Each structure stands twice: as C-alpha cells, then as structure tokens.
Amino acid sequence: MQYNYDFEIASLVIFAVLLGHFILIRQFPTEQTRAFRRLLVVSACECMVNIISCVGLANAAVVPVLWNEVFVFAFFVLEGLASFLLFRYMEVICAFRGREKRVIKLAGILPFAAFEAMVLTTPFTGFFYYFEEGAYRQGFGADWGYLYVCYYFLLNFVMIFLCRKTIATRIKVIVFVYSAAAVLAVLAQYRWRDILLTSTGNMLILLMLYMAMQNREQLIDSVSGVANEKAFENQMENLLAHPQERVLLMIYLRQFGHIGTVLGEESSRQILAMVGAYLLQLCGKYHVFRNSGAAFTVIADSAEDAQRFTEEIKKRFAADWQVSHNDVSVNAAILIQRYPQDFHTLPDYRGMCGYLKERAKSAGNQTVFRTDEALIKKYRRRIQVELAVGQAIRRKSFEVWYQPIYSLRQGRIVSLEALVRLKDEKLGFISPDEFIPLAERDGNIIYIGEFVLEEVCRFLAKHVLPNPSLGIMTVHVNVSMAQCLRKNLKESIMPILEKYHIPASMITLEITERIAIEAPKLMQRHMRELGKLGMAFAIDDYGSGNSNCSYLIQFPFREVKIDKDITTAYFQSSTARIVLENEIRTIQKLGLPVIVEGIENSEQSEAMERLDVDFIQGYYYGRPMPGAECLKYIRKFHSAPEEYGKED
C-alpha cells in the first residue's frame, strides 16, 4: 500500500515547534507539566516513527525487512503509550481522590497493559500486523487498535463529566471538542487507511492543550512579575503529592494599605514589583510567588536556603525602596513553617499563615514568626473551639448564667449581668475570653447575641416577672461589635422582647467605647431609637482603654460600669486610687449610676460604700451562676444577708 504520509509531516513540523517553544519557556515543575511533557515527547516520537516506517515501507525492495520490523513494532509501541499519557494528563487535570482515583487508574491501566501485550506478541502472532515476503500486512486484530484509542477518548470525556463541578468550562469545552476531533480523525484514519491521519489528531488536541492549559502567562501574576496564587496552588499540589522536605517563608508587608493610602495605587503597584524583581533574584524563578493582597511566599529547597533568604530578606527591608523619588519604608513579616513538619494540607498551611499574620500585626517590631509546637497547639486549639462554636450554634447548646448587681442605696440584689457560657462534649468548660474573640472574628457572635437575648427573655418571663418579690428590675446584656454596626439593631431586638411580653425597660444593654468609636453617629441613633422605647445602654469596662468623660456627653448612657481591673488597682496603688476617685466623682456630677466591678471582699465592698457608689458587682456579691441557681441565690441572699459571697 502507498501511504500519504503528508499531514504527518505537517504535524511532525508542529510537533517540533510545540517541544522547542515548551523547552524555552520553561514551564513551571507541576505534575501537570511533567504529564504535558511526557505526552508531547511521546507524542512527537510516534509521529517520526510513524513517517520513517511509511518511507521503509514504501521502498520495501531497498530497505532491509528487519528495519521495517522495527519501526512498525516501535510505532505500535508509542501508539499504545501516546493514548495512555493522553489519559494520565487528563488525570491529573481531574485530580480525582479516594476510591474514585483508584477505579479510574485502573480503567486507565488495564487496557494499556493489554494493548502493549498484545504488542509485545504480534511478531509472533501476526495480531495487529505481520510481514508476508517482506510486505506489509494488517493483522486480524488490527481494527483492535482503533477501539482501544477511541475508548481513551471515551474514558477522558466520563472523567471530565464525573469532575464536571470543579472543572473550568473552558476545560471542558476544550476536551468535548479535542475528543470530538479525534474520534472524526480515527474514523477518516479507518475509512482511508492509505491516508495518515493519526499524528495529525494528536497533534491538534496538544496544540490546543498547550496554548489552552500550558499557558505559561496564566501563571504570572501580571504585578509582580513572579508566579502568582494558581502557580502557587499547582506547587503546592505537586508538593503534597510528592512529600519533600521543605520550608515556606510568606514575606507579609504589614501596613501596605498605607502606603497606597498616602502615595498612590500606582507606588504599590511598583513597590510590589520590586520585591517580586528582589525575591526572584534572590530566591529564583520557581520559588516564588504573590499571594492575594500584600504578600509573597517562597519556597526554599532546604533549611539552609530559608536561613540565608530569611537573613537576606530582613537586611533588604530594612532599608528603605526608592519609588518615585521617595524613600519608602516598608514593613514586612516573615512568617516560616515547615513541610511537613508542621503541615500537611494546604488548607493547615492557609489556616496557619492566618494566624501567624493575626500574631505578625500585633508585634511591634519583631520580623520573624516561626512556627513551633506550642504555637501550633494554639492554632489546634482554636480550630477546636472554632469548630464547638460552630457546633454549639446549630444545636443551641449555649447556656445564659447570670452574675448578681447589688445596690449599696438599697441593700438588696436589683439586677442582673447575662453571661455566655459553653461546654464542649470534647473539649470541656470554654472560657467566654476564649470563645468570645474567636465568634467576633468570624461573625458568629451576632448569633450568640441573639441567643442570649433571647434566653433572658425566656428567664424573664418565666421566673422574674411572675415573681416581683425577688426585686430584678434590670438584666444587662453585652451587645457586640458586629450587632452595633447592623443598622436594624432595634428591628432585631424587639421582635424578641415582644415575643415574651418583656418590657424594653427590663433590659439594659452594655457597650465598650470600642463599639461607640467604630460607628458613632451609628451608635447614637441605635440609642436614641431604642431609649424612646425604654431600654437603658451602659458603658462597660469603662477605664480599660481609652476611656473618658467625652463619651459621657456624646452618648445618652444611663450607667457606667467600671472595669475590674481598675478595681484591683484601686486597691494596690495609690495613684490607681486617686485616678479612680476623681473619675467616680465626675460621673456622679453627670448624674449617671455607677457600678463598679470584681468586689471579692467586705473591705472591698465597704471602700465603695464611701465612696458613695450606687452598684457592685463581684465575688463577693455572687458568682456568675446557671438560672435556676441563681435565683435560689438571690432568695436565700436576702433572708440570711450574712452568708454574703458564700457558697452554698
């Protein structure tokens, strides 16, 4: 038979570019290059097999028939295998886990396996091809090896449908159209035997993959210059299924808002690209990358490299970076862990560069942030409670306990402070200064708010408003930060009284000056709205921070609370003592009831009685206690007031 080989060569000519143009670019060291690379090697290899074995066999009657031989075998060969990398590539795209993985590698294997077998034998069967008086001839199986290409396209379609969720579209519409493509070029390949179109269709799926998928500019990030997050998450795949001892440094650049604040998006921009231009020469092509906002990380081979780019990195920004005829300062983190020592998932490693950027902001000075294990049973920690506040949220398993307020005017328990606690099946009793930080970090604190509110409610109505005797007039609730900036705070607050017939008077609503200070004309209208209707605000922790009389005549607060740990200083310090005085004077002068917290003792409590303070609340005046305690507490308080602070 004459072949005509022409559209071969032609691919052969791509094929050619393609490999010289993957060479010189140097495609980023993933999996998936590696895949690409092998199937394009192989690829290109098949289709100059495939033309050298077309000519031989053509001049027959010059060309010795063990050549012939082997250049048909190897052809065979490289088909077989061509089809099968084709597979691994799409594979690694799909990157399937599990069983799942399992049973495609297999799908994927087997049939390989028996098509090089059958291969492997031919020269002896005749089954795909034999030679008769030094011609060629097709075997009986020879229609076998069209099958066996059309079912890896078959397997690479089921393979993109079953990933059809996590998949890209253009992917997808990539391999729908590459597999449409090459099953009408293995059916021409069929029709018109002396017509080589084999390499042809190969050729055409790679040149679509390549400028599709191995598009090396999709990994830059257009800024910087270096590798950007998706080049980063491919390396990180690549590294994760390969495990390698490494080290990861995230160059975090604190306060980089401010530059673009004070000078401009357009030194940021040129900041960024400095330090992209700095770590590449430093640390080289492929180790670094840009994550999203103000930060690089680098990926050192060995502990040895991530010491001298550490040292390198810090003597760097140290110095100041000239940018439009400015020396700028800029302030960067170095947040190092380990691989895998101290992570094992990009998710673990996302989780802790979280973490370490919350310790990196609040640092001062220091440059280096080093993971070790305690730091990583801290973030272990939190993941655990943040995980038994998520629980505890959607199983409304909280518990409201409650701390009494006594009035030094009246002798007697008037109010009460509702507290959040949480047990943990797993992890035990969570301190509220535990749990409380990590809901306002995430949001889930305005759910708890509206628990507690809601429990209160519930006490309210069944334990204290059909009992006047027991002399409650007010609970104080904490409102947080993230219900105080929602501008229908009222809207989610009265629903909830209403549904229990509880007077807006019977709640008093507590705020620290961080919540009055983050949204003032917010916070006022807050107030006012909800003051119309009854309910009082107190300012809490008042001393902590920065604290002072100017948020008295800003906000119509109707209670201030002063903070225990001004307490505690009342009573060891003479200046403490003087600050505080003169501080419970001016707030009396305003006409605003003062409470005063963390009293443990009767000489406490009788220094405050001097000082003519309206309110205590502390130890000695009661632990925060679950409801029904509590009130069996504030009954037996006021028959026997000589058990004061002790414990049943």
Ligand code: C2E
Second form
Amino acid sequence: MQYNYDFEIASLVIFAVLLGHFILIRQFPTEQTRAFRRLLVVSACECMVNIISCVGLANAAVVPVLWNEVFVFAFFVLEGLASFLLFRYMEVICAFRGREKRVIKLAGILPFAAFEAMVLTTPFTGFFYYFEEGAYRQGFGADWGYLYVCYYFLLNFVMIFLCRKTIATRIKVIVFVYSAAAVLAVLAQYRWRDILLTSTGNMLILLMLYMAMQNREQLIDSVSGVANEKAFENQMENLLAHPQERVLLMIYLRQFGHIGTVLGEESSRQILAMVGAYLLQLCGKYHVFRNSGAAFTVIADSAEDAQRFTEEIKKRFAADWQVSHNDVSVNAAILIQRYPQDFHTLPDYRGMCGYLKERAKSAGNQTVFRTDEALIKKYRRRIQVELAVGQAIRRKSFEVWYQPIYSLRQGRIVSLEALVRLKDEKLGFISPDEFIPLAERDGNIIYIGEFVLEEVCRFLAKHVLPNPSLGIMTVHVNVSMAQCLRKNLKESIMPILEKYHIPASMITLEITERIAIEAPKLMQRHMRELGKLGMAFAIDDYGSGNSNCSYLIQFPFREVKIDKDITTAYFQSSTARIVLENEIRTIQKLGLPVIVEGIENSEQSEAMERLDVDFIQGYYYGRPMPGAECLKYIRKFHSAPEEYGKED
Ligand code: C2E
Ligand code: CA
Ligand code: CA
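Right, and the form predicted together with the named molecule of this protein, after the form predicted on its own?
Below is the whole assembly, all chains and molecules, this chain first.
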C-alpha cells in the first residue's frame, strides 16, 4: 500500500514550531510542564519516525529491510508511549490522591505495559505487522492499536469526571474538544488507512493543550528571574488541594522604596535580581517566587529546610549587596507561616502576611516573625472588628455617649465629651481604643467623625440649646489624624453645625499631639480658620507622648487635657507626682486651663483641687452615658451635687 503522509509532514512542522517556542519561552518547571515536555518530545519523534518509515516502505526496493523494520518497530513503541504520556499529563492535572490515585495509575499503566509487550514481541509473532518479502503487512492484531488509543481517551474522560469538582471548566472543555478531535482522527485513519493521520491528531491535542494551559501566562518574573506571583498562585492552588506539610518564608525587603529613591530604579532592579539569584541558588528553582512589591516567598519542603534557609538568609542580609560600586544594605524581614497549621486558604495566608508585614515595619531590628496561635487569634479578632465597623457604618448603628466634665471652680458640670460607642451583635461591646485605630487605618474614621459630630449637633439642638439651665457650655469632640490631614477640615465641619444652627463656640475639638507633630502647618491653618469662627481646640492625652510645652506656644490651644494614664501614675509613683505637678504649673503659667482625666474617687479629686486644677473628667464625676441618661444625670447632679453621681 502507498501511504499519503502529507498531513504528517505538516504536523511535523507544527511540532517543531511548538517545541521551539516551548524551549525559547522559559517555562516555570512544574510537574505539569515536565509532563508536557515529555509528551511533546515523544509525539514529535513519533511523527518523524512515522514519516521516515513511510518513505522507507514506499522505497522498499532500494531501502534495506532492516532499516524499515527498525523504524516501523520504533513507530509502534512511540505510539504506545505517546498515549501513555498524554495520560500521565492528565494525571498530573487531576492530581488524584489515595486509593483513587492507585486505581487510576494501574488503569493507565497496565494497558501501556500490555501494548508495549505486544509491540516488543511483534517481530516474532507478527501481531501488529509483519514483513513479507520486504513489504510491510498489517498483522492480525493491527486494529488493537486503534482500540488502545481510544481506551486512553476514554480514561481521560473518566479522570476528568472523577475530579470534576476541583478542575477548572476551561480544562474540562479542552479535554472534551481534543478527545473529540482525536477520536475523529482515529476514525478517519481507520476509514482511510492509506492517509496517515496519527500524528495529526496528536499535534492537534498538543497545540490545544499548549495554547490553553501551558502557555497561558509566562510564569517567570522578568526583574528577579524567579517565578512570579501567577506561578506562586498555581503552586499554592496545588498545595491547598493536596495538603502536604510545608513552611512558607516571605522575605520582605523593608523600606525598599528608599533604595529606588536614593540610588535609582535601575539599582533597585539589580538588587531584586541579585536577591532572586541568591534565593534560587540557596533554595532551588521550584521553591522561590517573587511577590508583588519587594517581597519573595520561599516554599520550604520541611521545617529543617526552613530553619536552614532562615539562618542563611539572615546571614546574607547582614552583609551588603554590591550595586554599581555601592555597598547597599538591604533590610529584610523573614515572615514565617507553616502549612497546614497556620493557614488553610490563600486569602488567609495573604492576610496574615500583611499583618506580619505591619509588625515587621515597626520593629526595625527584629528579623524573623513567626505566626503562632495567639497571633492568628489577634489577627482574626482584628478582621472581625473591621467587619463590625463596616457593618455599623452601613447600618448607622454607632452611638454617641457623653461623659461630664466638672469645673472645680464653679462646682458644677460645665461641658461634656462625646465618645463613640459600638455594639456588635456577635462581638458585643467593642472599645473605641480597639476600633478607632483600625478605622484610622482604613479611612472609616472620616465617616465615624462626621457621624459623631452630626449626632452631637442634633443632641445640642434638641436638648442643650433649649435648656440653658443645664449649664452645658461646650461639647468636646475627638478628631482623628485622618480627619485633620484633609485639607478641608473646616468645610467638612461647618455645614453640619449650620444644619443644626449650632454656634461654633459650643464645640471644642480634641486633637492629640501626634497630629500637631505630623502636620504642624496644616494643623495651624485648621486651627486658625476654625478659631476665627469661634471653635476651640484642646490638646488631648497631654503627657502621654513626648509632649513638651513648645506645642502649647506654637498652636493656639485653649485647653490641655492630661492623659488618664498620667493621672493613674500620679497616685502611684513619686516621680510621676513631681512631673505632673510641674506640668500643671507650667501650663497654668501659660494661661491655659487644665482638664485632668481619669479621676475615680474623692481622694483623687481632692488632690487635684489642691493642685488648683480647673476641670476634672472621670468616673468620679460621671461615666460616659447615652445622651438622655446624661441629661437626667446632670439635672440630678446639679439639684444635689453632694449626693449624685460621685463614685467612690
Ligand atoms: P480619650 O479621648 O482619652 O477619651 C477618654 C477615655 O477615658 C474614654 O474611653 C473614657 O471612657 C475613659 N475614661 C473617662 N473617665 C475615666 C476614668 O475615670 N477611669 C478610666 N479608667 N477611664 C476613664 P473610651 O470611651 O473607651 O475612648 C477611648 C478613646 O477612643 C478615646 O480616648 C479617644 O481617643 C477615642 N475615641 C472615642 N470616641 C471617639 C470619637 O468619636 N472619635 C475619635 N476620633 N476618637 C474617639
Ligand atoms: Ca478625648
Ligand atoms: Ca484623653
């Protein structure tokens, strides 16, 4: 029979292009990539051998019989192998486990072994083919070859079906389409035996797989030369689907942006490349990934490896990196999480990394940060609180409570501090000390600040303005750093006051010294603008930081609030006593009234009276209360100041 191998020649060209592309584009060396490479090489060889043997058979008269016998034999060996390798590739994608894995493996290997055994014995048995006077003849078992190929397509279907829940739809579609195409090719081959189509079918399959899976993204980071974020995600997907103990080290380059600013973008790229090369050489190419920003992740196979890598990396980063004749010191933190103890999903891992990064940022000389149960608990709590804040914002369920501020000179309550309250269905009462810093971090504080101010204005308009006998002159409202850093503080405050017809003099804004330190110019402008309208500012938590009285001169504060921790310390240590007494004297010399926070009993109150303090805020003169309760409290307090409210 004369064979037509035009299709096979076209297929060989395409195989060559595919192979060239595969080699040129650096693939991330995963198990899947290796399986694909084996399949590609064997299929290309099969195609080539098929063509050579056809040419040989067509020219049997001039070609030695042995030549033809060798190539026909090689073709059958490779044909068996190609189907088996396609099965192996699918096996890697499906990644079965346990008993299923063993059964599938057996179902893949046995027919392959049987087929190859038949091929190996064919020269003696004539099962698939035999040569008659130098001419090729199909053997009595030739059709088993078609069955063999079809069996593997069927097996692929079964495999995809078994892991249908974990496998992407894209892969399912591809397997379905290529199987259909390949079965058509086999049928066509069966019908038109003189037209060779075996490799054409294979080529179509590989082309589809390559376009759909192997070449979807380039998986190498061009700057550092290690695998990129996408490869990391793939690897994690694998790991999470088939839990094996691993330790993940994130090498986070602290303040790496500064290097770019000082030495230029090119130098920071060079450092990333050097760090990448160093990590590859230390940890092996399958283990190192570059994450977005200046961070690398190493996936260590064991705790021992992780320990060794940590020590080595610490040592390496203690030394400098040489970049364009500069010795650059790179400050790296190593963030360590164990799988599966510490996390179960990629978002969990990433979230915890973010949390560890934050800690690493503010702990300059600590290098290694490990996750442990206590830390995970803290992190979870934080997420829950953040969610609770988000929900309270959507539901407008924050409350504003008021705490009396007592004037020692007048012997009565003269103002209030507005304090925000959050009660969550699940978590119960959440202290502002816990959620305000989180809200500051994600910007929710802007909303909370406006909500509190509006509530205060509503309260003043409804209950305080119509009742001058209450004697409440002002309400203190806390403003956060994020609010003050906005250029238009005045524009965000005044419309709310105007809406409720509240004079600006009824609001005192409390700011902490941190705000004054971080944005002095802007803060002075805010204070000037709002001060002109009659609004007062008090410095809150005075004495808790490094406050010195220069702020009091530099900024037009009207009052100074002494932090409750200082008050507590005052009654516990003689040093704190001297410091506070001096501070109060200095502030008073500057002509500023002092509010002391955290006074909880009569002795403390009397001690403050002796120091000639102006105002007191503390549980002794009333705890924070809901608005209505606070009004009742003030009335009762003023009707019988000796009996009401004071806690001892
Ligand atoms: P702060 O401004 O120093 O508020 C005073 C805190 O001391 C309040 O805690 C108050 O309940 C508490 N306190 C008052 N008297 C006593 C006392 O005699 N003993 C003790 N042990 N504590 C006393 P709270 O309400 O938990 O607020 C904590 C912090 O949260 C506030 O400290 C303030 O920094 C922040 N905060 C509260 N409400 C707001 C708000 O509406 N906006 C902003 N930006 N921050 C707020
Ligand atoms: Ca305050
Ligand atoms: Ca305070």
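Rigid core: the largest C-alpha set superposing within 1.5 Å between the two forms. Residue numbers count along the first chain shown, from 1. Computed from a predicted structure; not experimentally measured.
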**Study point:** Core-aligned CA displacement of R458 at least 2 Å between the two forms
**Key:** no
Practice item. Please check if G108 moves between the two forms, taking a CA shift of 2 Å or more relative to the superposed core as movement. Key: yes
Review point. Relative to the superposed rigid core, does the CA atom of S324 travel 2 Å or more between the two forms?
Key: yes
